[in-house]
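Next up: just one chain, as C-alpha cells, the form predicted alone.
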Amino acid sequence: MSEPEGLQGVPEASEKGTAYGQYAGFEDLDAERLRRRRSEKWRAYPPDVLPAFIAEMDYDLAEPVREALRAAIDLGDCGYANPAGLSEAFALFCAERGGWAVETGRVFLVPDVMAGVDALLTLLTSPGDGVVINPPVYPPFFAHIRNAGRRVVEVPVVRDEGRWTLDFPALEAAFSAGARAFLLCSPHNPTGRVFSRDDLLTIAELSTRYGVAVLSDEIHAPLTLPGAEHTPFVSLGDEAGRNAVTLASASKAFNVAGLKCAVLVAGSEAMRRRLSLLPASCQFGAGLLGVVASIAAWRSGGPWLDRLIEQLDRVRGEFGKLLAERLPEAVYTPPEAGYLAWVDCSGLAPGREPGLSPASVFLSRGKVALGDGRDFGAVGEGFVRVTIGTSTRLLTEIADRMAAAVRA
C-alpha cells in the first residue's frame, strides 16, 4: 500500500521502541499506520486529505491504559459499566496534579461530557429556559441546548490585546435577563484560554446573585500548559459551588473519547443530593472499557501525561513559527491548554472569498481538513480550528497545505 499523497517523507515509527511501546513516541508517528485507524478523524475524508479538524490527537495510548484494556479484553470483560474505583482514581489524580481534594461521594459516572450536559439540563432547568454559552465555542453546545428544549443565549468571548476574555457586563446582563444556566467551557474550546481564579470567582458571585446553575466543562483541564494554571470551578468552595457542577473526563488528555466515560462532580452537598436523582442510564450508558481506561489513566498515566504536555507546549510554539513563515497574515494566539489552534484567516485570500469559508478553501485547494469557524458560532466567521496534537512533520504538512491553498 503506497503512502498517502502529501505524506511522503514522514518518517516511519522507530523500530527500537520506547519506554511506552514501539509506537508511543510523539515524534515518530507512522502516517501509514494512522491511516489504518477507524476513528472519525481518519475516515471522514478521502485518503488524499490530511485531517486536522477534530479534537483527537495522533499519539498512541499511554502504556498503562493499553495494558488495562488488554487485560480487560483477555478476560472478556466487556459487560455493563460499573463505577467501582472510578471516583477514587479521579480523586487521586486531582490531588496529585492540582491539589484539589475531591470528595468521592460527590462524583457521578456519565457516558461522556455532553451526555452529562444533557442530564444536567433536564435536572437543573426547565423547558424554555435560557442557557448561556461563550462563542466561539464547542459546536455541540448549540445543538444539545436546543435539543433539550432550552434557549441558547450567546455571550461571546472578546479579544483584548490578543487574548480572549469573558465579557462580564454582558454575562451579568444575560443572567439578570433570566438565563437559568451557564454552560462554561473551561479551558475554553476553541481559543485555548485558561480562565483565572479571579474570573471564576466573578462567575460564582454573579451566578449566586442571580440563581444561575454553572455547568463547567473541564474536559481539556489536564492539558493545561506551562504558563497557565487551571482552577476547577467546584474547587472554589461550597458557597461558590452551591449550584455548580464540574464535568471531567480522561478522554481528551489520554485520547480515549470513543470509550465513553466521564464524571460529574457536585460543588456542594445540596448539589450532590440533586445529582443522586440522575437516571440509571447515566451509569449504564457509559462504557466499561471507558471506566477501565480512565482508572488506569488517572492512577498510572501521570508520567506519560507529563511528556505529552511537554510535546504540546513545543508544538504550539512550532505551529506559530510555521504560520509566521508561510501565512504571515494569519492571526494566531497559542493556546494556554490543549492541542487546538484557533486561527484568524480573515486577512488571507480564503477569508475574503464571497460565499466560501477559509476551511472550505483549505479543503478543496490544499487537501487539509480543518474545523470551520462558523460551526463555533457566527463570531467564528473567517476562523479555522486546527488540531495540532501531532508530530512536527505532520504539523509542517498541515501548514504547507494551508499555504498551498492560499497560493492556489
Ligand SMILES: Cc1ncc(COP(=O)(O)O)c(C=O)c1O
The other form holds:
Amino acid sequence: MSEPEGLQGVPEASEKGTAYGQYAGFEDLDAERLRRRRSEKWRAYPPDVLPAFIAEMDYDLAEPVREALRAAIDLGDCGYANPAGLSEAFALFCAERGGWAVETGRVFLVPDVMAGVDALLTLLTSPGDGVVINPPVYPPFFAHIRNAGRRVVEVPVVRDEGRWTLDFPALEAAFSAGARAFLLCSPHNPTGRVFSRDDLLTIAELSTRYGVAVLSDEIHAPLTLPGAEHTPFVSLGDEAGRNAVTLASASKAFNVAGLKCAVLVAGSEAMRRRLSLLPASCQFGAGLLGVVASIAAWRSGGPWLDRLIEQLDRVRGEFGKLLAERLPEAVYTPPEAGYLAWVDCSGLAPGREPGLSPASVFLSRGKVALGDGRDFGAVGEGFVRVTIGTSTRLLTEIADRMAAAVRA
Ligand SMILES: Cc1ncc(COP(=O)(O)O)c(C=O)c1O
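Coords for the form predicted in complex with the named molecule, given the form predicted alone:
Every chain and every other molecule in the complex is listed next, the one we just looked at coming first.
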C-alpha cells in the first residue's frame, strides 16, 4: 500500500508495540524528555510541578512539519517571512477537511491570531468602541481589547443542561446598545463548545442588523472532534460575511504556536479591500518558519491530524473517567473541539477558602499547574482549565495530583 504524502518512512504506530496500538506516538510520552523543552509550558514552573495550564500539547510534531522545518534550517532559510504558497495551502486544507472553498485572494498573513485581532480592532473600530466577548473566554481577549483603547462588553455564555450556549437576547442587547465589534471564539475556549450553523446564522443576522463587525477566532477549529461540526463564519457567504473576518492558524492543531503564523480570511470583497490596508508589519512580524510549518501542515498533515483527533477523542473520555473516580464532585462536560477541559470545581472544599481558588490549591498542594478560572472572566470563578492534550499516563498523573490536593 502506498504511504500518505509526506509520511514515507514513518513507522506505523502499531509497529512500536505499545499497549496503545494506533495511539502509540501520542501515548509514548516521556516526562523527562518533555521537561527539556524550552517552551512556556515547561519553563514557567519548577520541575516538581506538572504543567497543564497553557494551550500546548505534549505530542511531537507531525512528520511533514518536522521535515519542512529541517529542510528550511539546512538551507539557512530563516529570513523575513514571505507568504507565497500559504493561502493556496490553507485553501487546500479547508476544501479537503471542511468543504470550504476559500478564495485565496481574501487570505492575509499575520504573525499570530492575537496580532490579527489587534490589527482588526485598529482597522475596523475606533477608540472607545465596545467590543463584545463571551466569558468565560480566552483571557488575552480582555487585555487586547483594553490595550487597543476599546471597551470590553461582556455577554457571558450560559449553561443549558450542561452545554454552554450563546445568550442571544443579551447579545442583541449589547449590539443594539452600540457595540461595534464581536470577538467570537469559535470553537469556544475554554468550554470547548462548537457553535452550530444556526447559531452563526443568527449572529450574522444580528451583526448585519446592527452594523457590528464579526471577528471569528477559529484557531481550535481543525481540532473539531467526532460528533460536532464546525462552520467557518465567513463560509456562510458574502452577505453574512460582509462585515466579518475568520482568523485561522495551524498553530493549535499542529502545536507550532511559537513559530508565529496565522491568517485572516475576509468574508466579502468589501472586507478584502479593507484588509488590503493592513500594515506591512503584519507580514514581516510573522515568522518564516511559521509559514513553512503551516504550509507543510495544511498540505500534508491531514493523516497525522486524523490520528490526533482520535487521540483527543479518547483522552476527553479518559479524563471524564479519571475525574469521576478521583474527584466525583467536579463537573466536567467533555469539549466538542480541542484539548482543553473546563472543569467546575466549585463543589470542592479547598477552592472555597477565602483568597484561594481551586487552581491555586491544585498548584500549592498538588503540584499541578492548571488555568485559573478567574482569568477567563468573573464567571470563571470556581473553575479550572486543564490541558488534556497528553498521554493517558500523564493525564492520570494530572488527575492524581488534583485529587491529592483536595485530600491534603
Ligand atoms: C481562542 C484562542 N485564540 C488565540 C490564541 C492565541 O493564538 P496566537 O498564539 O496565534 O495569538 C489562543 C491560544 O491558545 C486561543 O485559544
